[in-house]
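In the block that follows, a single chain appears as structure tokens, in the form predicted on its own.
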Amino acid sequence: MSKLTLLFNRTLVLRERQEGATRAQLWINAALVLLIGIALGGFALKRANLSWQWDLLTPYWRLYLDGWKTTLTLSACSLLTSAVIGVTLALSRRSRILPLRYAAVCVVEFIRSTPLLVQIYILFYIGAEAVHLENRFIAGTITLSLFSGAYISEIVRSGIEGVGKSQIESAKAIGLTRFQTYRHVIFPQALRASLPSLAGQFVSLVKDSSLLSIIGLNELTQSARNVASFTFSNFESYLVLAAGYCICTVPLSLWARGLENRMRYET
């Protein structure tokens, strides 16, 4: 075995070392961090003097699962959803049929001028309406879907404009056509620098589709409402409520970081 392969390998063993110590230090200094939060929180809660009444919320533990998932299932629809208007709405801005172009531009200006809560006023009780849907669920699943996609819209179009026109002209030189350079050359280097953003667009989905209790959904928040007017454990409901909340973006926040991190490369 030559020196320069033995040099190799003990680098490779040290730089795995070094994750190693890197990886157990992220996990102590996690643990540290979250003992430290509980233990304010405690001290918070205790100096608040609050009867817990966890008792009076096990009779309705049907109705919290049957809201969370009513909200899971809203939240992966309108999530593709979105996705897919995201992407149409970015390539539209970029399109070189004018009337195309100013259209998505005029679609993703009134969305983001406006607030959600008037979106889901006038989609579902005007819009909804006019078209005779009486579904709550597919209505605030394209309400939703629209509001977000305009943000997922900007998110892929900063993106696509972050890759440098040499590599698009490099694409057109060895033959490419444009919808191969989109998918060879511009989307999986836009995938990579919008990830982040995108992750925390995708958490304020399934966050903002609390809103859609307004309109009658029997979503986890209405949920929420419901069995706090039923018992009034104000404190108690709403605290379920969060930890719904938290098994639904936690774990896509974290798929997000390792996707992230697997298409991560250096340049």
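Numbering follows the first chain given and starts at 1. Predicted model, so just to flag it, every value in this text is computed and none were measured. Heads up, when I say rigid core I mean the largest set of C-alphas that superpose within 1.5 Å between the two forms. First, how it differs from the form predicted together with the partner chain.
Core-superposed comparison between these two forms: the C-alpha position of A242 differs by less than 2 Å.
In a rigid-core overlay of the protein, T58 has its C-alpha displaced by under 2 Å between these two forms. Superposition on the rigid core between these two forms places the CA atom of G42 2 Å or more away from its counterpart.
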Contents of the next structure:
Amino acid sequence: MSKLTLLFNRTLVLRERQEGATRAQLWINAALVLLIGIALGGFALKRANLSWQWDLLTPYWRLYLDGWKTTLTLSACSLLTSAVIGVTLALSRRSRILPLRYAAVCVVEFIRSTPLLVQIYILFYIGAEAVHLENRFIAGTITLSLFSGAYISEIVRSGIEGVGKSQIESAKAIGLTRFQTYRHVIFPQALRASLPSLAGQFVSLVKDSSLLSIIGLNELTQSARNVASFTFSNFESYLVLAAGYCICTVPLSLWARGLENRMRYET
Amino acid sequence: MKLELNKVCRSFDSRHALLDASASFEKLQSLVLIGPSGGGKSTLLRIIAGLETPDSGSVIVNEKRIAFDEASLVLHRRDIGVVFQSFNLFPHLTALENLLLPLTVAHGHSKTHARDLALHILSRFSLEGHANQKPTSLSGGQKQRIAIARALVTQPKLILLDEPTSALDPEMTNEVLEMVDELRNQGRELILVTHEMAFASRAADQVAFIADGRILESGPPGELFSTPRTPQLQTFLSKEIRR
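Having seen the form predicted on its own, could you now give me the structure of the form predicted together with the partner chain?
Now the full complex is given, and it begins with the chain already shown.
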């Protein structure tokens, strides 16, 4: 009996000072967790008494694909613009021009303390209306970029502030101008330090794009909603939706994880 | 080098770091600043380096009065090499890139020319083996020698060293001091803040004793160390000898 306990312990628990799991431990425990997950899910499904009707969805694969493509382009565009907005806001917040600094503070704090849903309504029904912007894709990209840009600006700002005063001092001492200091000393280090958090923010951005369905933008969530209402098969259509987001977010997450690991070894 | 300080004042939050510091040195090759911590020597060095702005007073280096507006300061700093106590190498760049940055960006040299200059300096101080290493993989002494090489590589008129050995182990202190010795022998003009009294008396043409924000005494090291005039210097020297 004690031998069995020992074997269990050896397999399931990391020994003290053991850095990571061995290959055998990884496989056994991953399989274990997967099994438990499937068992729980199966049990819940059985109790909920659902009947799957996947075949109902097949006629609508085109709708999903179009939605997925829109989500992908929307996310990619927003990712780029939000990075630009984020850096601009972060720099404005450090600017010596006070109106610029305070404006940046207000924008960032407003965006971070209100729901995205409200911002989408405000920007689309007031902002876009005021400038006669009717293109939902562009309006959506702008809203999402502003939202994500506010969070990115905080990430970038803490990255910039993480670069020590002594670094800035030696940049001055070797005769760099303020701009050159940012370009060659501050940004490369700040970017490196904030890449993992940035990647995490980009994952959120992809998922946040789902809220844009409320202004009738035909992205992936809107497609799933439509399919669900055509076929009355909520679970099936939303599970496909989840899978569609995973295709975009999992690679981003893995990339972020990879970056984090690399950073750990470098410092 | 000619250095003239006229009533230089600088205070931080109502604490006077420098209070009417005045002195004048002619035909100077190496000046060593000594004195108790918090006495104002680093502040003075940083003002000469153009990294700190005095509240009042003037600093004249080689007949040229330092103008303390940002645009003039950038140009002033390019004529001066600074070595810091804690090395301050750029951690994201290799040793070689640390030398290339001032050459290419601040001084506008071409990449190939900059590379030649940098590698030349590195090999002159037997540091070429570390050219492609990042600062994290170098010892303290190696980092400081690279930092000195970075200060030299742009051929500055004047080199300022702010306690370059204070953050080092005794054995590494030596390798850095030898390098400073070599600079002196090459005829480079330098101003050095140090706690190493033996080194100060060996390396200095002139020593200035700074305490309470003032330059209390200055003169050739032999004279200053054997016959200190002010009680402050007497106490300071007796403490330093006991260390």
